[in-house]
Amino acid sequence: MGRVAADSAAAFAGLCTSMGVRLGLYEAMAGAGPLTSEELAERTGLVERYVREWLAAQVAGAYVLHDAATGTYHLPAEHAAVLADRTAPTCMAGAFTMLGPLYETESALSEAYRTGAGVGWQAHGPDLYEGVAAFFRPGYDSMLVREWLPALDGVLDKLERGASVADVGCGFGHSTLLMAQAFPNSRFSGFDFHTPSVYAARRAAQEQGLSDRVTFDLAAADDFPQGPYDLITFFDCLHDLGDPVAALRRAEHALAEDGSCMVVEPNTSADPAGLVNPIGRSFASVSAALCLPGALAQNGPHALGNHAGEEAMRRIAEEAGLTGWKLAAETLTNRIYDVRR
């Protein structure tokens, strides 16, 4: 019972602190000392009664501090990087704006629960896209130029000779492009099936100035533009397909003859025993509403869910050609492959 309790608050906590990164509120007590709530609602243009209630929420949680004899709230240096500062790999803002639009598909999943019919991505309102780039985009930012490239065999080098690249299931392009930056000699296709995702990708791409280098287009993931390419990655991707031994097997038919694929997979457990923990819960809970759904809507052979495991990966990916399977690195969230024919 006390289990549940303690759920059930941070459930509707959640809502207020998906406002509060939404609304701007934690960004702006973010390196601003003790705040009365007539200052933060000043600094945020919101109105003072309605933050008041807000920050009450969030002391009650912990997230913030408050002074009663000086009637200030105070959000700490160490509770601004995880909820404030979207480029500190520590911040897990993104996983709250990702709740509204799952919540409101709770009536068409009960529906396919009953039925066994998918949830398509597309289902899904705009703010669960930006919430799920905004919440993988932090460990990319810190890992993937400095520590996941780097575990995969060869394949620094080729990058900044200048290498071909294609990036399957882009999303907003956060991946690619974060390639792009750290080596400019190389050249970077970014392919994804969902509409607004690629163009959200080419905004980017265009703000950043690397349009010249870098291209987003629709395609599946079983039928982007051949290349070859010295290197294909599906960033948290492989999970959510409903054929994806057909992606491996595209991507072994586009693979340069020495070229690898970078797979980079939740650091989940196949067994239910080994998801008794934050993470292994947060992901079951995401495979169970959005992953699973989502890979059913395609009418595939497999619908693996993101805690399908290392040898079920390594299976599929065999079975597309792929024979070379390495564990290139591993974090708290992620397992980063080097597969290889």
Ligand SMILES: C[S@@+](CC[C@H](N)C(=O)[O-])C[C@H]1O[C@@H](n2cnc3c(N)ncnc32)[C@H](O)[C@@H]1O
The other form holds:
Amino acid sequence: MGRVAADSAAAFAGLCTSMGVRLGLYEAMAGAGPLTSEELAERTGLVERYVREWLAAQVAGAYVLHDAATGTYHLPAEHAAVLADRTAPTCMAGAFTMLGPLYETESALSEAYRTGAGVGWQAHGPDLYEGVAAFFRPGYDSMLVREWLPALDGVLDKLERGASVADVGCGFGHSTLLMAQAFPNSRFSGFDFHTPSVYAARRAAQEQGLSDRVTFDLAAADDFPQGPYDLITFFDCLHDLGDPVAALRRAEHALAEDGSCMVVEPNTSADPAGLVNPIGRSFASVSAALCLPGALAQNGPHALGNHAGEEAMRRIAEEAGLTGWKLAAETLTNRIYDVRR
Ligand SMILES: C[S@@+](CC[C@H](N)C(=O)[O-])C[C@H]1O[C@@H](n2cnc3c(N)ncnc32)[C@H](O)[C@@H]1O
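After the form predicted alone, can we look at the form predicted together with the ligand?
Let's see the whole complex now, leading with the same chain.
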């Protein structure tokens, strides 16, 4: 009962956390030292009475510290790194942006659980896609260029000299743009079947001045343009596809002679017993509500969920003619595979 009570408190509190992110409350508190509710309301342009109530909820969750003597509230630096600073590798704000649209799918999802139908990736509210992109971004920011790409055999040299790269299921394109920033001699093509995500990615490319070497286009994972590509990446999306074999088969055809694929997947256990920790629980819960229903909506031969495990992924690659398989890198949340012919 204690466990469930704590979880229900966290589930109620999640809405306030999401609003704190959306309304810039955490950002306004970061580095500001102790503030009164009046000062925070002034900084954020919000109504003091609401801000005071929000602060009480934050104090109740120990996200914010309260000094009754001075009537001030303080967001410690280490809390700001998780809640306020979107550039910090520790930032977890994106998870909360996903919650509203996820909870909203409960009716459609319940019906799908009865009928076996899917709930398509496109069926959610716009905050879901923004939240997913924000959720994955800090990990990519801190690891992709510095750790993951160097862990792939021979890829860094090619990218530095000038390579052609396809980023399949690119979403908002953060991964594509990070690579494009780091390797100015290479060209990058991001593909996704979700129109609003492709538009968001194009806007980000323009804002970052990268449109000369990055393009974003609508394309299904099993039907993206031919290439040849020196590197084809799948960031946290292969398990979302109804037919991951077809997508990897397409990649196999589109790879240059000695090209390779980078497959980034959640670092989760295929054995439910291995999911009994906060990361495993988060991924498993998102799988039951988003990844599996999304894949089922694509009517493909596979609906993997996000914790199918390395063996299942390797077999799928083999079926697509990609028999070279190596675990290249690993973080608490992700496993990075180097996959080739
Ligand atoms: C969990 S998101 C990951 C997005 C992005 N790669 C990232 O890491 O932020 C999964 C992505 O796969 C895309 N997707 C799902 N099924 C697809 C398909 N059949 N063809 C192309 N894209 C697909 C979705 O639109 C979504 O952008």
